[in-house]
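Below you'll find only one chain, the form predicted on its own, shown as structure tokens.
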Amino acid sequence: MAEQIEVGVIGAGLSGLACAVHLQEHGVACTLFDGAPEPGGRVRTDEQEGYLLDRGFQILLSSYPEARRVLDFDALEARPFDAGSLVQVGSKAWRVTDPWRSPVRGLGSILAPFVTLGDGLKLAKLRSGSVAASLRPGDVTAGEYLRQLGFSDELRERFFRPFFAGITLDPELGVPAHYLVSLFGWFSTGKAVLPRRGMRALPEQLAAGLPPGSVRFGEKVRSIRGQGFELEGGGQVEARALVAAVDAHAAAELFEPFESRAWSGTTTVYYAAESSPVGGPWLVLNGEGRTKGPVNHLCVPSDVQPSYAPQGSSLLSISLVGVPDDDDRSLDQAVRTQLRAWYGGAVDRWQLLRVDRIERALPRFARGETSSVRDGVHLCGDYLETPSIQGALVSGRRAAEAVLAQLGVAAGPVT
């Protein structure tokens, strides 16, 4: 007989978590399934040699709505980037820092060869928030949006391109202009920061909230009926409402027909160094065009949180945008070449730990209306949102809402 339960979520990713969380806030039982043997779907860290190595450069807003909502920001004891970006032309790095936050180095920012008064002016604009106004949902790409607001060709290249590259993982700039200004938003209100006990600890946290044994780890569903479904190991489970907090691939496989979604991939090479090149909690942009080597960004996670290197030793995360075909070998030594010009011999002395390859790092922007509900089941997942740990965490919280009104539970209002 099928085991049965009140709310079944398959997925103890961010999205799947956060569901589970604003279900249980309203007093409505659930249990998750996960194949994995830990939470949080695309949010790993991996330890290796005392070192922690997120999949893939991986940050937490600290302005994030969501986050601000379902996270105890003071118990994953997180330390923040610095304000801003150093932007690296051979052996020079300059500063573009917010003057709002730091009016000395901000206004060192317009000594950067690439930024001009005017672009200092509209940076000031885009802060403010101003030029959004009439920005609607699909109106005009990122990349198209930068130049319509008069950017100069060097500050966009630059900054903006490797910047928000790094996030997106679209070189190109082609997501919605509205998601880039609400990235620019909470950049602008936030830091960036890394928990003590690496990206882990915001699934870990969330799945640590929940009753014990509601989340159930390497039990992962084979197909779904109904409001039920069939694990890989056989046994049968029905529930008065269901979940996929998947991602689009896996719902693919789990809904025929079901469009799933492109992915953007990245790949992350790390390295483990006596010190570190950069010597403070910057992110260091490529600031010389895409034609000079394979790095996008770097930054050394160690100085931005020490608890990510043993004691007297540096972690370096180089961060390339797409899944190149080169071998490790071929590709470590692509990414020393062009390092080496930036920071000299030091850097054939760094040990090599490991090179991520993501193919299914992010998905990409769904292009018209996105359906939350598959054959009477309720869908989330940060591609029906935006690529983005705010996405899952809101996605996660719009299917527990759906859930509560098809149980008759009232949810009440969001604080």
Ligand SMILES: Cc1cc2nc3c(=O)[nH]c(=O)nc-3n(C[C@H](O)[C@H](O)[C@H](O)COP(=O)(O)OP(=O)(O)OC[C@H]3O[C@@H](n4cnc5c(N)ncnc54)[C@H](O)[C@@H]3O)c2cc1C
Given for the second form:
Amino acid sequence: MAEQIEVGVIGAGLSGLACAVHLQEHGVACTLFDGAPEPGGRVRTDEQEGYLLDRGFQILLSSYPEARRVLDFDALEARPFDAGSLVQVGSKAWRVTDPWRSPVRGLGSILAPFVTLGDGLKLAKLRSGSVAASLRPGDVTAGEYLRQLGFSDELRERFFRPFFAGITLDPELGVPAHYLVSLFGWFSTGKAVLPRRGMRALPEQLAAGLPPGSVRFGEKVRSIRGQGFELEGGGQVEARALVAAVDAHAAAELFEPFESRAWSGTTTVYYAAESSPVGGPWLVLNGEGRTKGPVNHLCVPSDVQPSYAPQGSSLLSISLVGVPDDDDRSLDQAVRTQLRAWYGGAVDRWQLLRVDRIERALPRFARGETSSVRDGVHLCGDYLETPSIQGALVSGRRAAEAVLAQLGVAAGPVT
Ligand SMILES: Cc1cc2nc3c(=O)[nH]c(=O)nc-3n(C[C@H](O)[C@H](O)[C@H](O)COP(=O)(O)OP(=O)(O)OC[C@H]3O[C@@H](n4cnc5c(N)ncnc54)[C@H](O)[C@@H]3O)c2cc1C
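Cool, the form predicted on its own is there; where's the form predicted in complex with the named molecule?
The complete assembly is shown below, putting the previous chain first.
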């Protein structure tokens, strides 16, 4: 006998959780099934020797509109990075800061040798246009758009490339220009933050708002038939409406044929250090190009949020774009060699904590399944919107709206 439920949601990542929260807001009961032992999907945090290690470098933007809608930022006890970045060139670091946020520091960034006055004015235009959502970049890549806007080669290579490669995991900046504009707008109006309990606090907070027992962990779905599905453990479940909130790769295993997505990967190397080499809540970009070593950017999460490291020590998060073949030992050596030129011999005293290699971090924008319904099953996930927390949350809400329509429940408009 199949177990009967009202609405089934397969996947308790951010999209599945957002879907469930929205359904609950409209009085519709749903049950989530996830093969993992905890909520969050790709957004997870592990505790190791008193350090909080997010699975890969992750940040929440306080200006993500959907995050503001569904998350309680006060309860996250989130703390911000400083707006802007440090661009590291050898042992020197230059601040590139939004002059509208911080006039004195912003003026300082114009003094960086690779920022021309023309660049400063163009940055101002990009900022105001992206905040006002008045820019129409057309069907070009982010890299091409920055060239069209006339930014100097130096600023593009030393700042834009590492900054946006760190977010989109695409060093060629091949993502659509409209996404760069959205990101620039969000960075201009909000701040990158880290919750006190690490990034896991996001899915934990959403899951905690659902009725007890509505998220079933360790229950992976093997196959779907109509509105019913079979669990790997053998159980059968039949729902009135079904949502597949799994990533594009898992969706391709459940639905055939299903055009999955190409993925962008990333590697994060975590170190413990006696003190912070950065000395503040800054994102540090590799401003030296890609030939000097593997590091794209780094930060000291414990400078942003002290809970990330035991008292008296610092946690360093070093990010690479892509997943190299090197084993941990050679990767560790390559990272230290590059960072010795930035921070000197202190680098040799850092203790390697962990290397996170995440092959399927972000789905690429390129070709792939874009339909939001498949064989009567509603789909959601970041691959249907933008590869981000914002994208996952929005897509979860859209799927919930579609379920409400299917069940004939009145819902508010989707923006
Ligand atoms: C290293 C890294 C860094 C990132 N950095 C940022 C950042 O700084 N800012 C930002 O906005 N975004 C960032 N992202 C992107 C963001 O984390 C994702 O876009 C978002 O979490 C995706 O959520 P999702 O629900 O779409 O998918 P997922 O998180 O992949 O959730 C899918 C869920 O489905 C479950 N599942 C799969 N198959 C089955 C099955 N057969 N049965 C049951 N359950 C199943 C999985 O266990 C998983 O829990 C980053 C991602 C990574 C990996």
